[in-house]
Amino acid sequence: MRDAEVRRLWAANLLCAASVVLTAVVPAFFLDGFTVLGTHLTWLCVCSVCVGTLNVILCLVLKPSLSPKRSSLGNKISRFLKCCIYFFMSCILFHAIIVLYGAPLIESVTETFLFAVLLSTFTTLQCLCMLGPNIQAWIRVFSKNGATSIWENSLQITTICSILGAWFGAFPIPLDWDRPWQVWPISCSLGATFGYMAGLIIAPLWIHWNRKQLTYKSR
């Protein structure tokens, strides 16, 4: 395993992390009112798209899944297209899963809706900027020891890390202690939030922990 390629997962995961922070602080100047609680859709928005974009970039800057084989112009329309629905799919599937744990059907809507979008940012995109709209590749890297770089660990680690910390955000929404953050879907959503930050931060501290098996793993 290369340290250049550690440097350049904690360089991507590092930007990605100050990407979120960004979103909470510099809409302020800009949008009368903004608070992450206070107009919490608004900001869902804007973390959904802030970050979706610097993935987005970073996938065609550094390339950590860069294919040997040239694709024509009809494959790569083709792969973006496939990318564009596959996204709006898990977006779909986020929301009726978040429905059946329990949010609400018809009332909140658009708030589960853009909660959807969030993970699905945090979760889909980043598999579809790395791997493509592939979903052996997906079952692959998501399977036991399937992992064969440091990016599809990251990929795991940070998928992981977010549907756990939306999931432990839900635990405060019903107790009865009346804080504005435990409307829905505040909590939820900065669950997922910390739980990615978490895991771009955890992904290269264990990745460099466990560098020896990894690197024989790769081999």
The other form holds:
Amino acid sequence: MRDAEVRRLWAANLLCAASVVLTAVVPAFFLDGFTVLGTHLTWLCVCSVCVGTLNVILCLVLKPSLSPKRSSLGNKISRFLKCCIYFFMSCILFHAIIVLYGAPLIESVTETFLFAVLLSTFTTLQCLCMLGPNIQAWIRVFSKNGATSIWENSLQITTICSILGAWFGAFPIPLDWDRPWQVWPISCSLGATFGYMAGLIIAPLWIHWNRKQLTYKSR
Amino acid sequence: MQRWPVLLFLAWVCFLFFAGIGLFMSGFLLTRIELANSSSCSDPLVPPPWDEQSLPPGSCWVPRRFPKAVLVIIDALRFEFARFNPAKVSPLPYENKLSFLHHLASSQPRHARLYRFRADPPTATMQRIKGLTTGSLPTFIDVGSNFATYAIQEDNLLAQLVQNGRRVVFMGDDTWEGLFPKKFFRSYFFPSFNVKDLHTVDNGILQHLYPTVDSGEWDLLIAHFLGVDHCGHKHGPDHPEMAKKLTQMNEMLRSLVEHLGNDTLLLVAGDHGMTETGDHGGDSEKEVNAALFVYSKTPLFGTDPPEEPEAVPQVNLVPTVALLLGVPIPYSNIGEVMAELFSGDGDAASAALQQLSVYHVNAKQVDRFLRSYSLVAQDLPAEQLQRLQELFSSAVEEHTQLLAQVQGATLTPPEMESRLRSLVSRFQLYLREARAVCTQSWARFHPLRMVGGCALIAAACLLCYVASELASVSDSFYRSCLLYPLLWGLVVAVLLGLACTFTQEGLDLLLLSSCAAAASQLGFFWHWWGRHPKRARLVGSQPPLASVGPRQRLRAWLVLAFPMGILLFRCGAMFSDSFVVAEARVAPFLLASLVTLLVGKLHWDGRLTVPEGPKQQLLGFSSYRKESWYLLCLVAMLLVCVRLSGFFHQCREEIPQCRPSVFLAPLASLRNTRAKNLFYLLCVALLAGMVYAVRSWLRHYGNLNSSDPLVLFVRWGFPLVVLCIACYWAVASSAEDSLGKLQELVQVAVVAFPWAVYGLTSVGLLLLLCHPMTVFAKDTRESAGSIVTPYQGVPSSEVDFLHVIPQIYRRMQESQKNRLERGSCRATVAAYGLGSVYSAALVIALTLLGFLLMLLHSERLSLAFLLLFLEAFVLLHIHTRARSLAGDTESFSVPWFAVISWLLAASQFFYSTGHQPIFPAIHWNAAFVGFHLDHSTNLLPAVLVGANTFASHILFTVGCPLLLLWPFVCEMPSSQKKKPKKEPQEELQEVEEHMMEMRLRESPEKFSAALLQLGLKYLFVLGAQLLACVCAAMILRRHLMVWKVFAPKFLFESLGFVVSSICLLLGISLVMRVDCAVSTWFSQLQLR
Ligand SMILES: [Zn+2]
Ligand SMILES: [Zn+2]
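Starting from the form predicted on its own above, please write out the structure of the form predicted in complex with the partner chain.
Now the full complex is given, and it begins with the chain already shown.
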């Protein structure tokens, strides 16, 4: 059971990572002059949409969170709407936090917002998929000894890695190298993406490494 | 409480840092004083052969040889670049490219010559341009009349030419624009800032060079090419790009020579060389070794060139060009004329005579300069000056004798020739020695001193850390860690002093104090090491302490790792010029990150959530406590403050697209009257709001009840200060012409109101020092004797007394809570505001200082000051909340997180009050707040400008003891919860919980230890930043940006350190003063 679960986690995470790589390559065949750096905003949209869709699909297929009770259609719709609202709010929240951290307030609002959407995709959307629109569960997962399954462990690691990546991505901006990727928000979004991909790889490895210590409380 | 040892310890640590800074500075920062004098045509330096009448028209001092000259400066033209060696089989990219120079020199040996051009360090372009035009040795700080501009204030070649009616045309590097504003007859400047751009400057010059030369409307034409230098910075010398660039220069010279007339002198010079990586700035052979090429279409030299090109110091160019063009030598020149250019085509004797006369002029000018320099500065050694004087007067004497003999024709030609030659060599000797003396004191880094200074600072940092970890402060701690090291230092100082007096050597105070500092540091570490094994044994004897496993130790390290990591980032950022330039945004970013990290960590540890009950465990849900939401709100507020403070930024020239904040301009410069009035009202409202906030804070804690002079001052003096500031702002910002007749009144008011503020604030601070207590005691019984029931009569010893204090205190607290009626049998003395007596004093001091500093800034920056106070307040609350959530309310030690975030906020507000660590960004206006454009001394304006520049350092550092006090002050709200418990227990609870700052008094030993620890931690963090700056300046002294970025940053950082450490001592001594007053208050109460 445990091994099968880990294998499924591997498959899902590799799929996610591959999809990120594909979003950088594939659109070039359809769109003229598409590059990650040159047409960064397009890439941001494509990447957010692809990763988001894939996450939703994976969540529906694999069902990592077994909801305890069957719910009615109305219940499901309200849950879905709630998820949408949460996602949108997290985008706004991320935007605000990024601005508070020093991003320009008025210029390049689009860039900042799309970056916030990307970050939300990497973090909030996953939480929504796995835990549903339930803040209390989120709070529980992101605390020490709070994870109850390897999926939640993976969620912890990818989320933290994405945010750390975005944070480190801010460091090259002041340097006077005059590289195209130093333009706001390219380095940060690239940092977040690399952090996310690293998290996807690290999470199963870490679980494999600590499989002895990982004992989840059955709930 | 031990007051003196704490202060002494901190002062000693500060002294260690100061010694390190001083030692480093003496090795790194070369200083020199700029003289305002300038030479003129009528100076009595003209040598006998030519009196004024016989000089040809258009000449000064000596007859000119050329009416026109072209000076081509190829930046970073190393000697190897200009040299041509036909024997070389496979030349490197930079070799054998300037073939045209070789062609000229070999085909016309009497017309052209190549020299080694020895640049003086620092080999940065700006310093070299100064050297090439003033003939002096510019240092980093040329102490002149005006810091605010980069413009050259000293007498220089260009000023002399302009003064004598010559036309100077310039094209190229726009550094010259800042150095010589409005000096050029015509100029074509091109941006020099972008090092990556190899061609803009050169192509721009080439576009204008030949038409300008052909037009003939110039007397001196300067063309400064930057391509070679930029190519070096971008690719290094050993690169095909460099070959291209040098070939381009070769072609340029070829066509330039075609355009020149017969009466024109051509000089091609490099301002400095470059290292193998293409950098410059230091004093290595490759940086110092530039090339100079001289050419004219009329014969220049009397003899053929020597085999190996001669080496010429760079300063020699100035007197040579000046005399060749027939203008006076600039006043501060210390160069020596290149005499072979003055020989002409006559016979050997007349050539020698001519050379002698230029030497004579040159020597007289240098002697005049040395005399006037030694009058204003003492940095040239007196005995050497004496010797130079003797050399000079004997040479001059012989010169007059010789001239008389020549006129009388009493000498045979061979005899005369030999005497002429010997005299020339004596003048040469004089000039060279003079230059050597100047070089020795102005243009040499002292690597040993730099390393020594770094080591001292690093050791002092380590000492701070180690001492702050030694939490158990006992008597033996002070003896072994303070007294003995001090003795060590003193002994070494005395020994060295004695040695100096015995060997009759000059006593260098700086070296002496740094030796003493090093010795006392050694002493500290020695005694600390001696204690160490004992400690280990002690720990070994105690099983619970010994069982601290590696896991727990790891966790302790991890707790440290987050704030220390942020500090490490901050220090690392000092090593990159881009990050120093962008520090105004880096510091807030790091502060925000640190606070977020703190919250994240608390969350991760589950401190923010409600402790898990069985129900939550079942559902797997957690929710936040109420206090956690409060903390999150505080963090959000802090982030908003941090972001808003970014709107008050000043710009540096390194970021051309930056526009300085509109708030920096004074209101008087605002055209729109309505906006002006609105802003004015806003600022005044803000001041009033601040006074209101401070007063209500004080009232809330009961510190505004008594009728002490200080409290009265807070009640009535604060509004008065605000009124004065408001009036001053109104007068200062009103349009000058609109007042008309009131002009005189305004003149008086502009001076009077600031003085009123100065006076009032000093009265307030004095009151604070004399009566720092803001406690109101209400006696409800005639005799206080019965308060202290457990002890009858007066306590006999200090120990008893210490136990008495809380006893009284508890009763007071109860009375304060209006329980008088309930427990009237017990409550006898009600003391209002005793629980926040320390903080109240600090808050009053900070408010007064804030008023003073706001007065020195432009009006609208008071918004930034409001943000500063708000942010500090929020930070204190976050710190308190985080501590109470983390569950260590009892601890007396301030966590690293709080200290580092406090200091990050301090450096953030350095930038957010409109400052930048560069000289042109200093707010000089601050020197004239309350003064009418003149000062009798330099001290007062320096203090005012310094206070303005380091305003945020001052406020944050004086307020730093609040970090210790605030958690105790904030105890109140948490204890107001009602707890359904039994009566006696409830009473006990209350008694325990309302102690506030009196908890500190309860254990005076711990209080003083906590103050010491806080001071040491603060100094450690400050010192770590300083160390990073110092190391950056030392390691990167060859960096392109060292004089523009790193050196000013180091200077500002070290001055900031000095200001901060003094303020730290003041803040801590204020707390101790309050403590003294509290003690006397209690003893008076006792005796009543
Ligand atoms: Zn240069
Ligand atoms: Zn350069």
